[in-house]
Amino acid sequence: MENAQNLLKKYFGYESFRPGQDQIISHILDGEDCLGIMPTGAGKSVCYQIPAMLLPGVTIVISPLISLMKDQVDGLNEIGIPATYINSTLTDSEYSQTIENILYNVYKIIYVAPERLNSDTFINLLNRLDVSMITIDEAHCVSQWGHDFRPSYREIANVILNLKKRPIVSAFTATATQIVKDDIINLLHLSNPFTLTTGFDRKNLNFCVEIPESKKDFIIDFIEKNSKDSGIIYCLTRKTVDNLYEGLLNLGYNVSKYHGGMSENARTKSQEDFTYDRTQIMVATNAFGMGIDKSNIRYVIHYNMPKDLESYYQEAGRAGRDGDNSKCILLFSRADIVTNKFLIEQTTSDSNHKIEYDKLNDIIDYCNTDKCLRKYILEYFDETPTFDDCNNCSNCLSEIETTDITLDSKKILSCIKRMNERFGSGLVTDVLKGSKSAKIKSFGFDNLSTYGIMSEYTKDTIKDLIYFLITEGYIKCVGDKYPILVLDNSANDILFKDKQVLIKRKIEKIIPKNVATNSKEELDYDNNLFEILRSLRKEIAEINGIPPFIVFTDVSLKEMSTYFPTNVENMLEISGVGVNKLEKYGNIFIETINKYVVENNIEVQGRKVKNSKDSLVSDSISDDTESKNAPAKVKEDTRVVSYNLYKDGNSIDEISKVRGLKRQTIEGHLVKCYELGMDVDLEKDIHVEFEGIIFDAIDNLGFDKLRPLKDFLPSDVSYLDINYFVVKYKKNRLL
């Protein structure tokens, strides 16, 4: 296991695992079959992944998304895994090309859709190799009872089977209830697997429900506030996406729109747009959906309430897979109720109604209810929490406060009674909302008592009104296409005999700082250096054709706006960084962080981990004004000046005369810039053919005896020599 938590800091730059990670992977490393059941965001990836480096041949797993295929494989190589996938979207050549570096040996995972293994090509493809593991991901496609159900799934069990010698089995899903689990140990035919269920709990989702008054003013308002975030907005029908997307595109903002009504073109185009981050907002119905792997996805709004907590938890759960709090927010209205009902009736056959009944009506609860929220899901999912209240939902946010609405509701009934029954919700809110709509004057409804009572308030609240009347029994809804409203025999203990009538609403409450919250704590970031860091990684991944996620996460880049790594060591630091990753992008980064460091005073403090090992070169080269541990103290560096002399061209020895300081002093500085990842070439200034001697004495005394060692090497090797070839020889070995 040491190797494992090794290879996950150095490939994934991560210091530690995730719960259940760590059990999955010794299960797998003892040959042992394995079933993970880990929610969304989980980081069941690092659960194969691992073990692929660690075990001889070569993993194959089993994905149902081709769509994803491109992002996990250019993940992986991003961070210096060798992986490459086989789908229909390989071109002829390429194919050819993959295969043969399959046989060379060259990958250590590969990722297959299940619809190849039908081939008996590719069987024979496996025998040929060494394959020590198969991974199955996305599981759950093996059962019918699953939301996903691909009969090529059924094939797996018969492909492993066919196989000279059997692999390890490991099969991963975010889907835990009892019969597609059994489905899945059964069909798979794994083999007496090691099965982990980590709980279903996202501390860092947030969850809300909202009751506004405008959805549509909601919206807009939040992404105002969160203009520089992605988030999905989810609605419940494709007109909804459609108006809503062209509301919020002839407002100015960077929308995209997904449904099955666009043609694959449009489609594919958009989901790209929002995968790199070319538009911020997504607006769609639920068919956007298991081909989602950004992870940097900080909202998800449900502009209208779905159909039941199964898909609710699945969409939403699809805010912050990178760790980082992120906010999951349905915006109820009860119109929504009626609208769901309404698709219950046309797309399911008789026999599943109360099913759908019964889970429409717990979503409803879920809306309604003044508990913690995270605490009703995780019951929903057969959980049981240790806590009663989050603190971090918009319950517990919340205090529920009680408004007596008994005259609002007599207006209402009464409209609706001297409209005589024939009519629907709409035009009943026109007229206690005074609307001065030809219809309504055609009508004479403009001679009513109950014209315009309302007036002062919003058509939106009047509905709600409305739809909390319905949905408490007081109207009924009538009719399938044009539902009209009719009222209910209990509306007149409202309209004669004064019953009371109550609504609840949240308001805000504050939550004092040391109470406890089951929420992931939240960075205290530099948002400016965020701000820069977000676009310099959209640049990066728009040159190298990947999504910005995976250059680096947003809780990479906002530990590097807490924690200035102005130099590689704190760099590998970060959560996310590693050696790959670094070597790639660390210093165009530490640059960018640097140069923001200096022109904005920042005294960087201190090291992200506290104990790790001291500057190496800080002995040789510290000028008197830097602590040992500290890192790049930058605020008035007197280094910058010495460095950018030198940008412009000028001698170590000008600068020297220059700046009134001796030549070894510049020289300490400019290696030390050196150190922090500044584009500084001393090539010249040094000598090179002293590399392979200085690199020697390194390696046989280490750094710190180097200093008397300058007396036994050949006297033409100068100080600036040995700093220069002691921060080369540390970055190659951090490399």
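Cool, the form predicted together with ligand ADP is there; where's the form predicted on its own?
Nothing else is written out below except the one chain.
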């Protein structure tokens, strides 16, 4: 595993594996089949990408979405891992060139769509290659009980059987109930696989269920408060997507839409605009997003309740793939229950839809529970949480207030009865609201005693109360295309026996700071620098034709804006910065940070979390007395004072005398300023002829400590010479 650890740092820029990654990688390298069930953002890709680099042949990755392939391949090539894809987007010439490169062993990882497996030509190609591993991504698609069943996934097992040599087979998915897990193992013919289910808990995600009076108003208010963030808004129907998209677009928001009723070109453009940060908001049906690799999605809002918890957790999990704190909000309306039931009835079923209704009831319970939402989700996936309250979901952050709605319930039930139980919720709502429409007058409903009896409420509020009574069983919806409202016998208990009807609502509560929360700690980063680096990232991405998150993730930028890495060693300590990315982008980011540090008079004193490597400037010539692991802070920068005096023409000895500091201290200040990229011409103060000697000494002894170098060199070499050439050596070698 030492080689795997080295590759993790070199290519991906991480110091250690996430939970479960090292176990799966180890078993794959031992030649075993593996099944990894790991939530979105847990790093499933690394589990097969690192073994692919260490195994002798090529790895074939079966992936269901073309957009995912492109993002994955772009990301791999960006960090120096040779990869390609084969799908319908390739032109004839591109396809021919790709096949030629494959036969010449140019790539280590090849992504293919499952439909490609039906081709005899492709099977023949695989048999000409040394296929070390076949990886099945989104493996739940093989099961009809999974939420994205793909019939083409059933062909994968036959393809593997038809290969001359059976490769290692690894399969990955984000969520899987026991029946889906069994299907994956059996239908893919996994051979005695090592199976690992990592914890489903995503500490960086804040889960929230809201019942707003107006969903659109809620959305607009949320977007206004999070205008710089990328997010997805999921809707249950294409019509809702179109209406919400048009509404947000007319208000001037930077928005895209995606659903199955759009042309392929329109869907591709929408997804690319969102992925490349040309738009901030994606309004979509569940047709969008499976396998989306965009890491900086800060929120996922469900405008409507999905049909089951598996779908919800998969879709909500697209937020915060980079590990940064993100929000998952479900806007619950009891009308969504009726819509989902209608959609269930439109499909064929051998079990009278029992499984679908059971799953629907589970997510309805999730929306109605007053217990911890995170705990509910984890227990649904057969985990045993170690907490009762996570203090990081809307239930734990709210007090539950019970409201008596008996009187309102009587008004609604009485209105339905007086309308002879022949009309739907829309007309009932209009009567209760007191609408002056011609239709109401034509039926004479404006003369009913219930006409306008709830005029003080919004239509959305009245409808929500109606659907609450439906879900509680007091009202039944009869009919498919145009359902009407009919009273259940239990409604008589409310109308004539004064049965109390209670509804639960949430009010926000304050969690004391000393109370433990099940959330990821937020970095105290410099937001101004973060925005500068984010703009720089977007410019670089546009020049290179790649999504911004492939350059660096938000987490990487926030760490840079916390620890101010002003040299190569410190930049390599930033999460997500590997050798390849350092070579491509490190210099420009370091220069930008250095400029910001100088302009804002920030003294950089190293990291406060990880142990920094030794400073380029020796402790023996530095007047810093504070901890090297303290956070960066703003104060008068003594080095800049020395730098300004030097730029004014004062010699090092003169500056030493004026400032009352040792000559070695002033030398240290000036070398540090040179390292930071400031205009310091020290060549008049150093022995240029010692450059080669010092470089040879560094080659033999390294450059982490100055004392051994001093002892190794001629006696007339000063610490100024050594410091200057150490910095120059590093710049030449690493940049």
